[in-house]
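The chain that follows stands alone, in the form predicted alone, written as structure tokens.
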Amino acid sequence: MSATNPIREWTRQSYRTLPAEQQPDWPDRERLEEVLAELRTLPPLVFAGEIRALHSQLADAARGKAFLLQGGDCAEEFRDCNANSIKARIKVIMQMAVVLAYAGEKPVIKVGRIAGQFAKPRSSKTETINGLEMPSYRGDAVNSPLPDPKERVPDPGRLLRMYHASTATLNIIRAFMKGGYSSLQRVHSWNNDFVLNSPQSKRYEDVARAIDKTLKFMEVIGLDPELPQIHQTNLFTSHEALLLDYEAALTRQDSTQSGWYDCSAHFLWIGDRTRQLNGAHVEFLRGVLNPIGVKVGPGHKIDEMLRLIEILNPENQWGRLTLITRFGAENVEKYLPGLIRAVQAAGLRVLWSCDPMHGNTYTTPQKYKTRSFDDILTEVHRFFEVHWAEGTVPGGVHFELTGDDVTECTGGGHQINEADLAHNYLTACDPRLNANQSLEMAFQIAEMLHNRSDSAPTIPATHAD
């Protein structure tokens, strides 16, 4: 790999010398600096040791020895920071993970879009509602979704609310993950309930029965269901590193191994709109030791992507960088093979993940943004098929989903149509798969993996970091 590491010295504040896309127009800069000063004194949300553990697991996924399941809300809302809402989101991710682990015959790394996904990029700085122009809603971390110009003014105090909401969410996650709520038997019983009540129950029975037999065999040979490997699990957190001032304020130097970690989440990603080579987001994230994701849409240029990979992963480590492709079902075969071949030819080590949501969004005549279940599934299938054809590892999937019974995406076993969207359309930004659709997605991906049990190649750990 060529020596392309930037010469610029990195500090927590070096991003401020470069153009930063998608940042709020904070009207009260003095209040912003007060908030950031307070955030710098508050405890980290996650710890360096946890971040290193995730990095190691993602290295396994990049080599085909594990699989990444990343999912959660498009944009978290403060009103949903309660036990029932958080539990519902955790529950669906756990259910999907069990199905995918069985079918893929490898560990599933569970990463939530949770405990920090409170900000969203927008295509326009303003929007018009009921004939009135106002600042665009940029997530609860910045302003209110209420269609009132006063409520849309960016408020730095919301950054503190985001921190405290994330803290509360993490407390609940850790309690559930270690307290038996996510035990293997419990999660599988939830999946059995789903299969029993699914319109396509016959289709999913084989996988459910096979998992049943596996659990019964474990009991027969005397494996204690209270073993930590069965009774407990881990859920890592992630969000788009959009609000750079917030991210920098929560960046800490590790006291045991030095190095800087963004302690707002375990995993952070750069969006398709903010991955400019000479931009502030790339500058900031190149200096922290968290695993980093990069969203890649149809507008990418291969030469720029290769350069970006080298900037963000100068030591070419396994598990450091995840490319999250978001091409749309009709564009996967147009863009993905060329990108894979270029990355392979350059000898760059990345984890490949598929975001099948963003490239398949459309607006109905009734002005609802939505996505088709079939389009989402098609993009996932084509992602896997292209990687299998290229001899590379399809290492993960990335969904916007919720544990609630919303009607935001069309299709699925319950056949939600465009006329049904109005029944329970709750998202503040983009449409999400509901709980049933998410589990259907997992079972159908499981079918694909099961039918090709020798599917994904594994890459030897030789010279692995």
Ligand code: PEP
Second form
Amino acid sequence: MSATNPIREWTRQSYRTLPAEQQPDWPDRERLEEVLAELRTLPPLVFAGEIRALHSQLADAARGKAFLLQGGDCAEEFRDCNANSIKARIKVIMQMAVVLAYAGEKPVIKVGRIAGQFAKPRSSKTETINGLEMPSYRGDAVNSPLPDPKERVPDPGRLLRMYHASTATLNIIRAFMKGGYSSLQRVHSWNNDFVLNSPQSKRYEDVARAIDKTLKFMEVIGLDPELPQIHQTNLFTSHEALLLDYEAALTRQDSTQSGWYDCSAHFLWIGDRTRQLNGAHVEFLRGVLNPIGVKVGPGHKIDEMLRLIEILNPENQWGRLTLITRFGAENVEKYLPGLIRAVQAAGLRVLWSCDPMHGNTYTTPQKYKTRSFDDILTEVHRFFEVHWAEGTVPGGVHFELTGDDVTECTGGGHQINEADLAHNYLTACDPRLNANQSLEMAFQIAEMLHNRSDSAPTIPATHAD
Ligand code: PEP
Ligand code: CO
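Switching from the form predicted alone: structure of the form predicted in complex with this ligand?
Next comes the full complex, and the chain you just saw is listed first.
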């Protein structure tokens, strides 16, 4: 065994002995322990059987038989835990998935950054607003975004609010997915009011009409439109597993089979800032059976990544581990081929997904953090091209987006420019694609997938097992 091999026994608490980056300095430890004790008694948010279903679908995506669409807020906020906001986010993901599935001719696995994405890693512990230094905002799970030092004090009671906001959000998601609203017979009704008069909307209506026609034909030949495949769907949940005490409190042993599942969400990922080989985040996540992701930015070292993959996926299972690369449009060709080759040479099985958001952020002279639609699209495009050239599978994409008419990213069909950002800049953290830009992105990616499926086999020979 090498020096970094995990020889310690994993328990729900074993992460506690290791250094944990990005944890809040909770001033009231006693209250924290009370909150954690309460969280340990509350019901799980998701169930082991659902988590296993996602694992198996991700195994398909890793081998080119399905495609992962992961997206949602950079940081969810308690104030957006209302029916309209949640529905708008769900609808845009559903629309994107329909477009991708229709053109890409593969099942699309929908995973939201939703129902738990309330905690944020920050580059700096403090920030200065209007000349006043205060602790950085770490997500609604920890403190308030209001620019007031008192509001920025980490409050453990917020972990309970996070749990309850996640529960309420999941409740709407489940109703939406199983209650008929997500039926393919209702694709037209997912069209968002504010997208309605855009060119994307017209393209979307074309896809929706084609789906209607197919469904009518199926009915004519005697297939039941109430089939669950038509009438129901799934939106899995995911967030960054940042606050380890919260994640551990929601980690439960499966009642039907042995093994531990983090029941705060179906899919958890480790951020680019918290993936240290001997750190607490890696220790915690190696022991839960959820499918997990790791963000990989330009600062990675290849040998460390290989070691990390072995620690997190010791049985080398398809679907267990997703590498979410986020290099920036200009850096994809510099970093991705080397990483792919090393992973392939070591025979490691991963699902490759592209986060084209976090490597493309910049700040305008007016101090708005933004990203341009074209840079985002370029990163996705290069991600696909590199994988195809290497003979590996570009199996998914990961976006920060919202269903609302925000002006946070520049570009797209409505040509938002830097001066427009002030109109409706609402994010508590990073800039998101609005509904229009998201749908446009889906059409662009669908086109790439479609052109490829015309010209190449879906699964390269090396991935055929
Ligand atoms: C994020 O996904 O919101 C995030 C902080 O990403 P990364 O860890 O890649 O910087
Ligand atoms: Co972000």
